[in-house]
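First, one chain by itself: the form predicted on its own, in structure tokens.
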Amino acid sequence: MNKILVANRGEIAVRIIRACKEMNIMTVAVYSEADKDALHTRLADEAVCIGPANSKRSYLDIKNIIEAANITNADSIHPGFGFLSENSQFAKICEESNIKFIGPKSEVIRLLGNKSNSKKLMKKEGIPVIPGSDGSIRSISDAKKVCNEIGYPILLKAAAGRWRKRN
């Protein structure tokens, strides 16, 4: 590696800028409109702007971060954590774009992003796993179900990060 971009802002960011510094390679900061004076903007070797404050019109457009890379001629990106770290068509459009993404592959992030799904995956492959539901729960009496059958206290998981309330 070469040239770093780091997709990503703030602690995170700086982090990733000052390890880089310390292994002697170069980097590449982006940020929105609204953290142009931000820390990691200042100590990376380049800084490009992605788009406004709006992190979806920034930090989360994937066509924004990868023309970042390209004018920047950095050959590796790393997401961070968060916004695109965990996003299986992003990994695969580096992949693509002969740029690499600092991360697991996109085929891994797509087959374990999903609890449910990487769960009956483990199993599968005979890797013990936590007792749990054998997939989504779609209702509290399906929960009330799963948590007398394993025992409390229990850990609730909401898929994509938040909870959907179905008719």
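Residue numbers count along the first chain shown, from 1. Heads up, when I say rigid core I mean the largest set of C-alphas that superpose within 1.5 Å between the two forms. Because the structure is a prediction, the values reported are computed rather than measured. What changes on going to the form predicted together with the partner chain:
Annotation: Cα of Gly132 displaced by at least 2 Å between the two forms, core superposition. After superposition on the rigid core, the Cα of Ile12 moves by less than 2 Å between the two forms.
Positional change of Met23 between the two forms stays under 2 Å at the C-alpha, relative to the superposed core.
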Second form
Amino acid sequence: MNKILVANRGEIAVRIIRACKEMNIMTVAVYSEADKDALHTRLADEAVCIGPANSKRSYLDIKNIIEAANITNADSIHPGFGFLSENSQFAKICEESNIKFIGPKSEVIRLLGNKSNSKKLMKKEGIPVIPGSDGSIRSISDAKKVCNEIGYPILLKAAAGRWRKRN
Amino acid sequence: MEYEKIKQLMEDMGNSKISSINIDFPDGTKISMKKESQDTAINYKADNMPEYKEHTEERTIENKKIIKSPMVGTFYLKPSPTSAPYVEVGKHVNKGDTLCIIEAMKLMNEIESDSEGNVVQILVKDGETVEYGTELFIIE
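Form predicted on its own done, so how does the form predicted together with the partner chain look?
After this comes the whole thing, all chains and molecules, with the earlier chain placed first.
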């Protein structure tokens, strides 16, 4: 790795850029118009504006971030956390664009993104997991059956994201 | 110091004209109060809250319009290396006319003019890289 593009902002980006400096790796910061004067843009060796204040059109804009890496000849992208760090599509595009994605392979992110699938996978590999349903629950009767098997308290979780309901 | 006394002090402070006070009591208790005046609060807001505009593709100075890049990529003035450029300085453009190409992720994106007028300046050279918001053309 010679030059890393940091696809994040704030203290996350600052921390990564500082680590790169210690390791003598060049850095590229990306920023939205709202973060033009942010510390991370000044600490990095180069900085590229990737969009307007709305992060959907800047820090989450895969095309602009990949292209920012291309025009600065960055060979790797560090996504930090949040934003595109758990986006398997982004990791995949990095792989296809010959840019090293600093993180898990896109396939791993894809498998772990869905909680039902990742649990199934862990079970298959013989890794102990907390008791729960095999895959998604699709009806109340299904849910009742599983609850009776595992006992209360239970936690109902969406397959993706962080939403949950406790009972 | 009792809570009631502190509360009383705060109220008195609010009614007074002074903006800050520091008291050191003999028993070691220290009290420091500062009043934010209305004026400074308003100024603070005005200085620190820039307005963000979503439509940055163009900016107007007098009668001139500046066309900005809507994406990160490589700027090309011509559809192919051997063709003539889309626009030159002095050329008249209409709304919807292609001004240039920005290559992003191997896709050629035609950038159209959203205003009518003469091209007075081309601010980026053919083949140069542009960021989001880089100023590309001035149209008058």
